[in-house]
Structure formats: structure tokens, C-alpha cells
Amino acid sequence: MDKAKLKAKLPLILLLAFIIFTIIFPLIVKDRFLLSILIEAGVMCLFALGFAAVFRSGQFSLGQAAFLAVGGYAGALLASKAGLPFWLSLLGGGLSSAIVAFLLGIVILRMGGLYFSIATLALGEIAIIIAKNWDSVTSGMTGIAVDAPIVKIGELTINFATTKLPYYYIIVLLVIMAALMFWRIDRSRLGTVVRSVAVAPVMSEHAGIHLMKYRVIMFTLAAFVTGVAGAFYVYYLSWVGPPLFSGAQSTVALIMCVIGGLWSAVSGPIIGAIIVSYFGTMMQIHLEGLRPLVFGVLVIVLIWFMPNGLVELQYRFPAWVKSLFKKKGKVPDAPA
């Protein structure tokens, strides 16, 4: 196989290697604490993918956590009140967030720019206020308890209360499905149009592209993925309440995408979410109150040296290796 074909198939090879690694990882490393970190990292991957999708359409959302809350509460209510099974509750959480995003997007996406960011920031705060005060539905600060699901596949019965492995494999499956969806969109005509709307909105409008249509599509898709993440997170914690969702989470999603690569559709958000989730938890344990300071310094340093995020390493690392071998193989000049 020549170099050109190998380079073209490299992303697929890396994806397959990543999938195989994630499947066998909990069978090799049997650390329950690390497994719980990875499950929460998977939720953050879905959250960051949704944030990145909105950003790539040219909009900067500061209230993406609101859709995490909508999906979480919808999933909890469908499970505890309506008695729907696990998969339908996840789907219901995603659809609830998507419907809310569609209805609100028609209004707030017309603002655009800074006004849209302020509107989404207010949306996040409104969602928390509703969750705290709508006692008849959300149970206020008491929250809603959710029983661990029991899934039957043929004769096999999986009780999620006895082990965390089902949560791990399901969140891996959800992340892969969301990543493939956004990857396919990014390489389709829809992705090309969305990027043109983000980079040159005026020119796109003159070319006959309906800006609102594509912005609403991406906003709704991002909310659906975020809502599924919220419903899964509630199932994993067996509880939902206002403390789970705050406006600061939207800022965390931004940090994840900046660390991984803000303009990357898939790999950047996933890399950033895993790194922030793991090191954030480690710093919270070992550094306590110094966590925000250390995290802030690390983000500034990373932005300074790699403004496009860690996805730059796929281009920089081969160049560094090549330059290193060139230096080792260089013959020194003869003395005069």
C-alpha cells in the first residue's frame, strides 16, 4: 500500500483502534473509580459535541447546559412517572431538548452574534429557576429519584444497579453514534453550507442560502445530542435536581472544545472532554481550592502554544519527528 492510500485510510484505522481499545479497556483495567470518570467523560463528550456543532454554524451558545437540564428532567419524568423503559427515556430526553431548541431557536437565532450569546445565557439561568420553583413537576430542590434500569436482551437480563459496565458501554456507543453523525454532517453538503454560513453569512445570504434554516437545524441537532446526554447522566446518578445543571457547565464545554480544538467537528471536542474530565477530577482531589487557578494557567499556556487545540498534534508531531531525524543525520561542516 502506497503512502497516499495509507494516509487516506489513517483516520479509519485510528477510529477502529480507538473503538477496540474502549471495548477492552474495562476488561483490562478494573478500577471502578477510573471507570466512573470515563463514564462522566462520555457524557461531557456528547455535551462538547453539541456545543461545537452550534459554534461551527457561527453561533456562540452560553446556555447549552439548559438543554442538558431539559433532557435530564424529561428522561427522569418519563422513567419515574410514565414508567417508560431506559432506551425510550433516553430518546424522550433528546426529543424534548430538540423540541425546545427548535421553538426557541426560531426566535433567538434571529438575533445572532453577541445578542444570541446573551439570550442563551439567560436561557440557562431560566431553566435552573424553573427547575427550582416548579415543585409540582420538578420537585424543586428535592429533585426526582430515578431507579437503575433493568434491560432485557432476549434471555439476558442486565441490572444496572449491580455494575457500572453497562453504563460505560452504552455511553461509548452513544459517543460513537454522535461522533459519526457530526462527522458525516461535516463532510456533507449540509456541513459545507453550515461552514459558509458561519464564515461568510452576508455572502451566503446573497448566494441564496437561508441562514436561519441551517442555524436552526444545527441548533436542534446539538440540543438533541445534549438532551440524550442529560437523560443518561440522570440515569447514571439515579437522581436529578437543580445542582446538577449550572450556567458554568456551558463554560466548561467551551474550555473542552478550546483544549481539544474549537474548529474541529468531532475529534477536538472528544479529546478536550476526556482530558478536562480526567484531570479536572484529579485536581479536585489533590489540589482542592487550587483547581481553577491551575486549570486556568494550563488553558492559557495551551492556547499560547497551540491556538487550534490539541488536534494540531496530528500535524505538528510528524513535523517534530522529521526535524529531529534531520538534525541527527546532518553532517557537520568541515572546520575552516
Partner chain sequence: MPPAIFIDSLVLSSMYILMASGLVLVFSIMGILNFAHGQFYMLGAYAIFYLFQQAGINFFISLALSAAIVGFVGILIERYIMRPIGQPIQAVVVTIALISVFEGLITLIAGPAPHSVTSAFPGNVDIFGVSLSSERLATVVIAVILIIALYLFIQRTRLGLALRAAAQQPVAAGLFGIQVARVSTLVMGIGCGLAALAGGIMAPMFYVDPWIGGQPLVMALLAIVIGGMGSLGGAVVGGIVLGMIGSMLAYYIGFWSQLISFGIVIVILLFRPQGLFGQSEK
Contents of the next structure:
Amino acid sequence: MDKAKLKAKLPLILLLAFIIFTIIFPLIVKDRFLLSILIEAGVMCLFALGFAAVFRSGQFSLGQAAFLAVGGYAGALLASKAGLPFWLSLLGGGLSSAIVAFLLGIVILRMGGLYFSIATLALGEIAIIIAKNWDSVTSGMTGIAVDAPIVKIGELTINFATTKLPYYYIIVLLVIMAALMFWRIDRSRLGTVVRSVAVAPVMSEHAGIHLMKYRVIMFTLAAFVTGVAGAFYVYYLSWVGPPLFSGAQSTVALIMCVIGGLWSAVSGPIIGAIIVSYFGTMMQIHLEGLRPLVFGVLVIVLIWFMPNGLVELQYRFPAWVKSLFKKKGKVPDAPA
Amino acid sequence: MPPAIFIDSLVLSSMYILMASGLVLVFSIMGILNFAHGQFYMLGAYAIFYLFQQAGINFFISLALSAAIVGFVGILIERYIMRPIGQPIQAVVVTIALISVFEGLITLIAGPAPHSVTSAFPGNVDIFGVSLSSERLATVVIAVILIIALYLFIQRTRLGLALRAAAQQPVAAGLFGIQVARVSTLVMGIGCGLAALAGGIMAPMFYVDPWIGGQPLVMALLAIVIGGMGSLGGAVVGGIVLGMIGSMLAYYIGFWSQLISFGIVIVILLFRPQGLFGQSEK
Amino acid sequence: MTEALLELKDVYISYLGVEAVRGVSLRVTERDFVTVIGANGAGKSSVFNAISGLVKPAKGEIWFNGERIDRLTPPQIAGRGVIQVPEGRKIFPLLTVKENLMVGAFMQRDKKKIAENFENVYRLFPALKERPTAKGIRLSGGQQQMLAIGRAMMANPKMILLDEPSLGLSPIFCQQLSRQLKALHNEGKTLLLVEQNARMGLSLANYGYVLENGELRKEGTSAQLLNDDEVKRAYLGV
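For comparison with the form predicted alone, provide the form predicted in complex with its partner chain.
Everything in the complex follows now, all chains and molecules, and the chain you saw is the first one.
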């Protein structure tokens, strides 16, 4: 009787197991290097989630790195010039990014598909030009240094300069929060409507106003999450400068989402971000000059064999297991 | 505007137009933006470096060879990678991955250090008492000839007609014997060949390194937006406008000009989303 | 029985597991004018798309001119002389009238033959002759339909498939279209017509089929079908 119920709850159980695993993982495996890769992967998760959110509202943004930059610089300035505490700087980074996105969004989201993409591409370039040249604020290529935060909770004082562990837990928390938020929106009625509109443009005339509203909301929310990620990243690196936000970063988000799987709002981008960051860094270390070549080839091979992304494995794997049983004479029920 | 600046802006315009027309051609028939278009430009520049600079082959023969080689690479990629994958978003990501593939490959072969290519047209020429760099003049002339040739190919030949028909109504084109898949492959070859030619004629004026492809792609995209997507005429107009704005602003107000160029593009997009001279399609 | 030019043998067509056409068999002999009538969604266009190679039948065979064609691609089938005038015309919007016709002649290498066909088309459709440099998108609905038929004529077809040519045309244009199709048939072309406008379709043809929910309901000479009570009630509105 409970087999069906259990099956329905399986994703939730797996998710909880995964969360518990991520929490105890650094306590068991005390590998500082792995920890730093995972922290960067977390930043990339937020980044990819933002891209996917905009994508699923039917727009293809090529300038998401600009919002990483806005959040990063805002966070750095709030921390170093205004002396705001860690949490408020993160929030400030997210909010400034969201405000910029909202103001731009109500204007550029009116443009159709390809033109929106090119406009966002131009925005990404503009962000870098400003970062490089507005010396009085961004200090040009020198960038801005940010002190590691010292957080006091009651009697407990956490000095981020001595350990990376707090960064890890904070980014895990941020990713979970962002994932839950985007998942909720995706499941909402509005989310469903907009997704159906994105695949059937004929309807878009009818849903025009809804669509525009939803797109602005998603663009702004995505920018908020990306901005928080930017501010966090800057704290983590203790520095902000133009090289962090190159236009190529925006396309990396796209690669992550496609490799993970674009047909899921949350798990695809997260899986893609973790895989790409981990193997990307590993290749950087072990392959050095060969890295771009191998990376590019691997991406193409992955898309070739799994055009719908790694998320597809959850369907392929059970089918594969079943096919193993089939050979032993057992007749499994047909895969759905 | 001083004549030297004017000719500089024409040089830039030529590059943007050659890049933009290849992008537009490929987009019109395959429906995707080729993000590796700039890397085909880079490959063309390297082909000139090896053929013309190193092997000492005549500049024009080197250009033709580089276009043929790079065009062939484009054909292979369309036929054996992009077509089997099929879905547009995945194909776009493939072109993005190709950026690292080509940049990585060239870094391996030629190393990361920049190379320079000597000019095939040294010295200056006097035109109406104004001394102009013959290299720049030659570049503009070559580009103009290429663009006219491309125009004639598209407008006046049987294959050009097939190409336009396949871009506008692929299904109907198939019903009259046009093999749309083959046309796509050919167009990818032509587009990549054009990018290689752009890279080749620019190589003597700039340095050549594995990462020179990024900027031309962005500028070509902007040119397309200014002129209007979907027509060669749009790419030409957009390229000229962008080249002029870029070099004039650079001359008069310095570095911030780039910012203003991007800003202008966004303003144009806001008021005329179909481009300055594009027709709005119903 | 004379040799059929086109023959469908027990053809099944399905889209994503839904069967749109079930067991349709039909024959068209040379110089025939055959009409298939049926309501919207009866599977008429599916049959046409299968003949042209745009969809592959799930079951059954399609033969043309003594050769099996149901596994060929659309350009290959066009090369055999089966030319479709697709539903909604699908002319090339940004090509001129002349260029549209040139695409029709894409498979023709013989310059003299092309010139001859141009004359034929312009004789049948004088309206096209008046504006050879107008873009397709600028033509009226009726003119676009003429262009679509003219484009098919340019291919020197052995057989023309016409998918709902009267769709969206005013009654006057419909009459004109009827005359033009008749003229085309008198010139010796073999025509297969799919029509929702059953009266017009049947009065033009010499043989007809009735398609309902993907299956053949009836067949017979046009006169038989036009006098059939069931057909009268369901399709002629009598």
C-alpha cells in the first residue's frame, strides 16, 4: 500500500539527506581546498539559479555577470567605505542589484527575445567598462580590498579570516533559500502559466500583461540573488575587481544550466553549477594550458549524449537498472 | 573629422560588416547565434599569420586559403556536431563551448604570446593631397569588394535564391527541391569563411593572439541590432554607423566612447526594436 | 483498371502516438482531377504531408509512377514531379513575385522550358504579370494563392497537390480560382485537391473521396458524391 506514498515522498527524503550530507560533510572531510571549491560552487549555484529563473520566464539573458558585479561592488563599498556589518552588506549588494535590474527591466524586457539578449550582453560590457574606468568609486583595475568580517553572536565571536567554514555554511544556507524561493515560484500558478506561454508564443498576446509583470519580477529576483552572490563572493575573496565579472561569466551560467538540465528550475542549475565548478577547478590545476580545450570538448560531449542535462539521469538510471533485471527474466513495469 | 580618423572608422566598419553579415546569414537559416563566430575570426587571423607571414605566400592567396580552410571547419562543425544535436539552445551552448575549444587549441599550437603580421601594403598614398595609410585603404577596398560579391551571390545566383527561400519558409523550400539541411551547412561555411576573411585583413593592423575573437563578436552583434536583424543591408548600415560612432567618439571624448556606443545601442533598441532600418515582420 | 499515377495503400499516420489517419487507400490516374473532402481535422493535410514526405506514414505504402516514395525526403519527392501547394500558401514573403516563381523552377535546368513556364503562369494569372517585382508579402490573399499555384506550375509537375486553396478567399476569388484550376486540368495536369468547400471541390473534380476522422467513408465519381444523400447532408448543407 505505502509503496506509492513512499515513492511520492522519495524526492523529499533524498533532498533532506542531501542537505544533511552537505552540513556534516566539511566536519568529516577536512580538506580546505575542497572546501574552497565548494564555496565557489555555491556562488555559482546562486548565479546559475538566477540565469535559469530569467530563462524560464522566456528571456535569454547574456549579461547576468553585470548583476554579480553590481552586487559585488555595492557589497564591497558598503563594507569598506560605509563600514556596514557583513549581513547588511550582503543584503545591500542584493538590493542594489535588484534596484538596477528593476529599473532596467521595466525598459529592456519589452524587447523581444534576441534583442533582449543583445541588450543584456551590452549591459554586461557596460558594467565592465564602468568598473575599469570609474576610478574614484571602483579604483579601476586595482579594485577594492574588503576585510574579512568578524561576527559576534552573543558570547561567540567568529573570525572569518581564520577559517573558511563559516563561509561554507552561509553559502549553503543562501543556496537553499534561493532554491526554495525559485522552486515555489516555479510551482505557483503564475509560474505555470508563464512557462506555457514561453513554449507557445501564440498565447503570449493574451497573457501579455501577466507575462511582462512576471518577467520583471523574475528578472529583479534573479538580480537580487545574483547580487547577494556577488557581495558574498567579494567578501570571500577579500577583493573586488573587473576580472571577476567578465562577459564570459554570463555564458558560464548558461553552460551550467544546460549541463545540469534546463527543464528543471532548481535541481538542474544547482547540479550543473557544482559539476562545472568542481571539474572546472580540477582541470585548471591538473591540466593547466590544456584546460580550455578539454573543458570545451567535454561540454560538447555531454550535450551530445545528454541534451536534456544531467537531470535526465534520474529517468535513465532507473530504466537502466530495470533493464538489468529484465535480462534475469523478471518483467518490470514499463517505464513511464 | 581628420581624414586619418575617417579612414580608421571605415576600417572598423569593414570589420564589423564582414563579421555581422556572416552572423546574420547563419542566424537567418539556422535560427541560432553562433557565439564562436569571433573565434573563426581569430582562426582566420592565425591562418594569415602562418600562410602569409611565416610561409611567405602571396597575401591574396593566403586570404583565399584561410577562408577556405576556416569555412571548411565551419562546415564540419555544422554537419557533424550541430545538426545531430538539433535543439537550438543546446546548439547555442555548443557554439559557446567551441570558444574554449578553439582558444585552447590555438594556445596549444601557437602559444599564448601575441604575434604581429607585417603589412602587405606598406607606406602611404596621397589622395587629393591627403596622405593615407595604403594598408588601411587596401583593407577597406578588399572589404567593399567582398561585401559586393556576397550581395551578388545572395541576390543573383541560384544558390543565393535557395538560401533566401530556405531562410524564409524552410518547409515550402523543401517542397520545391531545395535541400535545406545542405543549404544550412553551406551557409555555415560561408559565414565562417567571412569571419576568417575579416580576421585575415585585420591581422596586419592589430596583433594576433588566441583571445582576439571576443571583441569583434560583440561589435558585430551590436551592428546587427543597429541595422536590423535578418538582412544583409541591415548589417552594412549597422556596421558603418557603429564604426563611425566608435571612432568619432574615441577621437573626441576618449575612452568613455565605448560606453556611449553601448548606450546608443540600447537606446536604439528601446525606440526601434526592429533596428534603425529593419522592417518589422508581422 | 488503368495504371495509377499515385496510389496510397492502407496508409496510417500518427503524431506522438495519436493516429490521425487510419488505413487510407486512394488512387489517382494520370490526367485525373481528384478531390478529397472532409471536415477540419479529418486528416486531409496529413495525407498530403505524407505524400510530399513531410511526415512518414507509420504503416502502409505510397507509390508514385511505379516507384515507392514513402521513405523519400520532400526534395526527392519533389524531384519525382509531385509538387504541393501547401495550406496557407507558404509563399516566400520577402522574395519578389518573379523570385518566388524562380524557386518553383529550382529543379529545372532547361532555360527554354523555364521561360515557357513563366509564360504559362503569366497567361493563367495575368495579375502576377503586372507586378513581377512586388514582394510576396505585399500581395493580396487571392494574388498570393495565384502565386502559390504558379510557383507549383514552374516546377513542371507531373502532379499538383492543392491543400485548401480556397481558404480565406472571397467568393469572387473562389470563382476565379475554380476557373483557373479547371484551366490547369484542361492543360493536361493531374490534380489532387483537398477542400473543405466540398461543393466547389467536387464540381471541379471527376472523382472524389470523403475523409472522416482519419478514415475513408466514401468514394465515387463527383456526380455520384454530389447526389449522395449523406454527402449532401454532411458537406453540401442541403
